[in-house]
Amino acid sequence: MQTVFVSELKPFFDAVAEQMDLYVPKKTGAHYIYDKYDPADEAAVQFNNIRACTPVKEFLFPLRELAAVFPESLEPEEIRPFAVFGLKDCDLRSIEILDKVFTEEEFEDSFYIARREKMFIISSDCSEPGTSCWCTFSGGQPHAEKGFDLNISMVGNGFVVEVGSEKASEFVEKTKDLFAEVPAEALTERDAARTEARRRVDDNNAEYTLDEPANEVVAGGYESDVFDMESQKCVECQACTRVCPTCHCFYLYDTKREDYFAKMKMWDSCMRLAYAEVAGGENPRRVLGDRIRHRFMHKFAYFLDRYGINMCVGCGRCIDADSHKMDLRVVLKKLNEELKGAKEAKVAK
């Protein structure tokens, strides 16, 4: 994989600013959330060391857009190119998750599909991950090995830029001013980094190794109390799936304006009472614990079931989110707690 060195990161953003508009992470109080760069704020340029709080869905997938329009057709609205910088390895699997979700054959959804060609990906390595992420559980890194079309990884001396797509190698050579050779300490400074990074992670998760496959630690405990236990604290508040950058369920509902009907497509929860409803009045998941239960089934074994990736990056958004604290590496690790017992208890027998 080709990389420069680039030692500012403003003349950096400056070219990418100039060629599409340009969303970077903002420090509010001890989360980064994004907004768009602006060249002259010289406070705009911050290299975020953990994953922003808010999901990189919202570029893709908005939490409302206008879906349809009667009697006239609607197409998607002309995007303009955008780049998205200090993505993390966790944000960049849930980009492979929703693309299967919403670029399937059968199921295009075109306004993302709109916004998905026009992206340009510039992730950044973790530098520090904090005490909820636990990306490597699901297989992920604290820092990017695909997905991205930029990588940056911050060393001593300025920043080591991985090259992971053709259109970033077109942006690279039209920029090559902006570049130089990276030194070799850079890159032995940057691999230093990584790992002690994902030792961070591991050590944070040592606690909550399973004995078996997630998802067959969750089938393995459908018929477990802990979910009507968890939902003893549960406010319904559906932060966990609001934040989460996976979540992609949606309603459609109809509104009438002056001269024509809308069809109004929303952010939708498995969480929320009424999801499940149909014709009626019925509801097969009006009990909060089997909504629960079924967030980690969809989590952790539907979703791999059909698409062979689990749906969970564990980028630890909804455990800072949720309003109890609900933390799904301690419910994983209770049903997994239940499963061996019960293994050993028909073992003894």
Given for the second form:
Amino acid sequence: MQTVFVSELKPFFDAVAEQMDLYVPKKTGAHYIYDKYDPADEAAVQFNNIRACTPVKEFLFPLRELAAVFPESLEPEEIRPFAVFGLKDCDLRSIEILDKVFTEEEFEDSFYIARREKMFIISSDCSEPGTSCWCTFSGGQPHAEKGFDLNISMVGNGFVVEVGSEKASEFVEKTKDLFAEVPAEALTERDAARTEARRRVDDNNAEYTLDEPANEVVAGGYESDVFDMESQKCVECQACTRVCPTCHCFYLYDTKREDYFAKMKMWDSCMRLAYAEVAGGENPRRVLGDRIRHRFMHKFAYFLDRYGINMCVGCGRCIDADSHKMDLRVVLKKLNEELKGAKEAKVAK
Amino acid sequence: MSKNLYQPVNSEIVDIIDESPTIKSFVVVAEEPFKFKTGQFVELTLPGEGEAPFTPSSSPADTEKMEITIMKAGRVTALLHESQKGQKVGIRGPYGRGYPVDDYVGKEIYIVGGGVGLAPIRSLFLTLVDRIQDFKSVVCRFGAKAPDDFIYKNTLFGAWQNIDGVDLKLTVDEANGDWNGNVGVVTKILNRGDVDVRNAVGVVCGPPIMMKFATLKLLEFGFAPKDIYLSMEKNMSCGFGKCGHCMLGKYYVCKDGPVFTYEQIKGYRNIWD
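Can you now output the form predicted in complex with the partner chain? The one shown was the form predicted on its own.
First the chain shown before, then all remaining chains and molecules of the complex.
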């Protein structure tokens, strides 16, 4: 992989913004959220040491969009090329998961694909993983090795830039005056930082180690009371599914406009009471515990079964967002202990 | 670029048939050719109002038009019931997997239906009757609340009673008027000797409570769970396994169903709710 070096972010951001819309993470309170880059705003040049608190899905699958109109048909609008800076490995893996759903053969979502094709991904290493970060649990790590156009690692005197795609190669070629050769010590420094970040995540999560793969732990606990117990703490705010970068449920609804009818598509949440309700009033997940159970089963077992990939990237956003601190890791650990207990009891018999 | 998955095909309601006090059939003609397999469903849009899933009740062999039988059950269906001939609608689909009719060849097909559940069953029935010599027999046991609640009365009380290879019995929960047939829920007219379970498949479609007890009855008769076919009603919205509303365990009812064998879904909670 081609690797180059840039000593400052500002000229790099400006060069990207000249070619496409650029979105950058901006510190707001304790978290980063995305905003369009403004070259005149010095504060817009930040290296986010952790993922943003908002999910990357908002760039590909907006909160609300027009999906169809009548009586004329609707095709996706022309999307301007855009870049997103500061995505982390967990974000890139969430894109991989969304791709499975929205680019599935036979049922390709043309709106998603229109955006995906125009997206230029500039990821960066996670230098300070948070206490809720548990990416290593699901096969990730605090730095990306694939899935990006460019990846940025911050080192003492600048930034190491890895070039991960043809598109990115062209960009670097076009703006080669910006870049220098990578100093040898920069790579050593980068690798040491990566090892340290990984160690932090591992340390964070040492107590949540499972005895079996998560899908088996969850499937084994399908009838467990743990979900109902957890439901007593849940206030049904649905924040967990909104901030989740892989949750992709949506709601279709029809509406009237001045001179046409529209079909809209909007994010939805499987935690919502009426989510699965049918016209006659029946609802297989009327009970909150059943909705929580379904969310876990979908995340850790059903999706894997269908697409061969775990639907949780371990970004920890849902843990941060949950007002009553429901922690996926704790729930999995409880299920793990139950399963272990049941197995031991069986052996004892 | 692939076509827009969410864009319905412009269509028109060309006729409306009153079936029962709460059920009407809508004859829909699409502007583009629209084919489906029996048991598959479509998403019907009332522009500006809403969209809902229905399994066509007509034979797939009729490619000119499609009949959709709809019970007034919610907001969109109530509005559809108020609509008139000439109403512009949209249809998307067809979606999902229907009845695997080819797998039924040489077998007895034991169809248990109730209420508006006769809609998908009518499409299946017409498909089976078109090639009736391929099957050992088609045994139908249908129920309704009261005689007037039966849909497709003309054919149900008439022509369908006299098809070679078809054994059709009806029952009502409550008799009235000049009804002199069976009285009682549909499971009351299911008998062990109706079919030979060693070479039969069961097909069940109706209100959830009826589906539950009919399925239990078939199991009691010795049907294997893999031989009981259920047309599941869940909240199918997108139609292609993305929006998530209709998930039943690991399955998307819209994509992996709506027809499932009991074997596939029996391990999940609340399947009848």
